[in-house]
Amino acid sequence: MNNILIDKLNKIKTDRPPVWFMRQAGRILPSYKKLKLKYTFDELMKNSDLASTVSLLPVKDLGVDAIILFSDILVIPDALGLNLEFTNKGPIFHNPLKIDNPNKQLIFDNTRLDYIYKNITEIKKKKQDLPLIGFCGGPLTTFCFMFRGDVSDKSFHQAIKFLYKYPKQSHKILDLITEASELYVKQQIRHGIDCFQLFETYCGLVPSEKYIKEILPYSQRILNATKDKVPSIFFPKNLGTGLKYLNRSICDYVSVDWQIDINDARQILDKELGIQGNLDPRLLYSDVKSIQIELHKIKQFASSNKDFILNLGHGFLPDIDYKKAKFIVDWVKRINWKN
């Protein structure tokens, strides 16, 4: 196996930083878009041959150092009984939680995730020389989506209103999400993932102090399901100065978003934590010369920060030219990181 990512996560010296991208499995790749002409997102995700094929496309098309499971953060609420549909406009729940129905019964059915475990097995069967990253959505992010019945709702107002209006019921739901996610992570590990990332994309919807006090304990439980098994990465988008509360008891690496300068993030974070990030995905709309300027800044950062993985500060945008992503990977592998 190419262990550069796993070595880096385990603080073993490597000649260069590993590089992979959030949302690399699909979206910007012509090979993925071709498959999308024949299959829906749901069909691609629930067929183990197709899901494994899509997971592996970035390895061939971009040359990344890791595979990330082709799946979605909303599979947990789907397994909790919410009727999830992936439409052309985005995912939607046909029976979302409602603020006027705080006592809705949610029952977790792990068998509804069996296809994902099968997908993991199939990916490992096809490609054992690169590490496979598993993931799930963070508790607040998952909670917010569970109240969204309209794909045009980007504010998640109903979920946040519920969180403040019904704190007791909210924490019951968050606890159930966490219990389901803990089992989900353990099953992913059992089926062969090599590391795990928790995507808490909507930290910024509440004050960082509230997130740290009320939500982070749930995130920590999910991440701790990996302890002594596989390394963990936490992506708390827009946590800002709340990063100072993170440490190795929570995760091994923190993936930082593009809204914060990576040097500032490094200063805020516990020194024992590795850091992943944090190129602005919109940078890939720029010309190659502009991209190189930013990459040289990253190289300068990496020269004094060895526990570093190169990634984006959020996922690819759908209309990005995949050749720009390939350029970044090729550049990382080509340059001399020793000077």
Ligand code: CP3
Second form
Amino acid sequence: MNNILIDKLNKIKTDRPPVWFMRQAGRILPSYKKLKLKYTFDELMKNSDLASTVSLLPVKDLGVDAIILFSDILVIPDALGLNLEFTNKGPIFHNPLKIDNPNKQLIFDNTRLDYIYKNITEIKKKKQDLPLIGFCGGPLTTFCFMFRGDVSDKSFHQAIKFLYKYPKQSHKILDLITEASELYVKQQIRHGIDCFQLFETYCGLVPSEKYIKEILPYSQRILNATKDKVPSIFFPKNLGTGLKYLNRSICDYVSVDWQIDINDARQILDKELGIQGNLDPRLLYSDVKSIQIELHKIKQFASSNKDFILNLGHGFLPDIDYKKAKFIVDWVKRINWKN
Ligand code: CP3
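Output block for the form predicted in complex with the named molecule, input the form predicted on its own:
Expanding to the full complex; the earlier chain stays at the top.
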């Protein structure tokens, strides 16, 4: 097994940093776009042969050091009864949360996630020599999406208004999301994931102090569901200076967003925490020379920071040229990391 990612997460010395990308499965790959001409996103996700094939495309096409499960963070709200549909214009819930119904009852049906566990088994069957990353959405991010019933509504205003207006009901929902996610993580582990990442993309919607005090305990519960089993990575996008409150009781690695300089992030993060990141995804719109300049900055950082995984500071944008991503992977594998 190419254990470079798992070794890194376990603080074992490696010859170079591992490299993988958020949102590597799908989106940018011509091989994925070809499949999308024939199948809907839902069909790709729910058929274990197709889902495992898609999960493995970036290994073949980009040469990354890890597989990420082809799924979505919105499957938890679906299992909580919100009835998810991936339309051509994006995901919608047919039964979203609404601000005028603060006491709506939610019931978690774990069987609605069974196909995902089957997909994990299938990926592990097809490819045993690379680690598989499992994931789910962070509690705030998941909560925010649960208020979106309409693809045209791209704001999270209703969700955030609800959070401030109905704190008691909000915490009940956050607790339920967390309970469902803890179970989901444990089942992912049971079926064979090798590490876990929590995508908390929307930390920046509330002051970081509010996030740390009120939401982080839920994130910690989900991340701790991995304890003593598989390593964990936390992606708290736009947490800003709130990064200083994170430590090893929460996760093993922190995936840092593109807004903060990686050297600054290293300074404010607890020394025991490893760091993943943080290329600006829009860098892949620029030419190879400009990309190389940024990669050299990363190399400099990595020369004095061994607990480091190379990744983006947020997921790939859909309209970049996948060859630029391949260039990054090839570069990581080609250069001499010893000097
Ligand atoms: O990393 C990977 O490639 C693995 C699979 C993965 C998907 N979504 C597949 C997907 C992962 C890890 C996600 C995470 C996700 N999903 C997040 C958190 C990370 C982030 O980037 O912020 C969020 C907020 C979502 C919610 C979501 N899913 C939205 C808003 C959309 C529509 C717009 C978009 O981003 O494309 C999706 C759809 C989605 N999820 C697609 C894929 C490949 C595109 C669907 C398609 O191909 O038709």
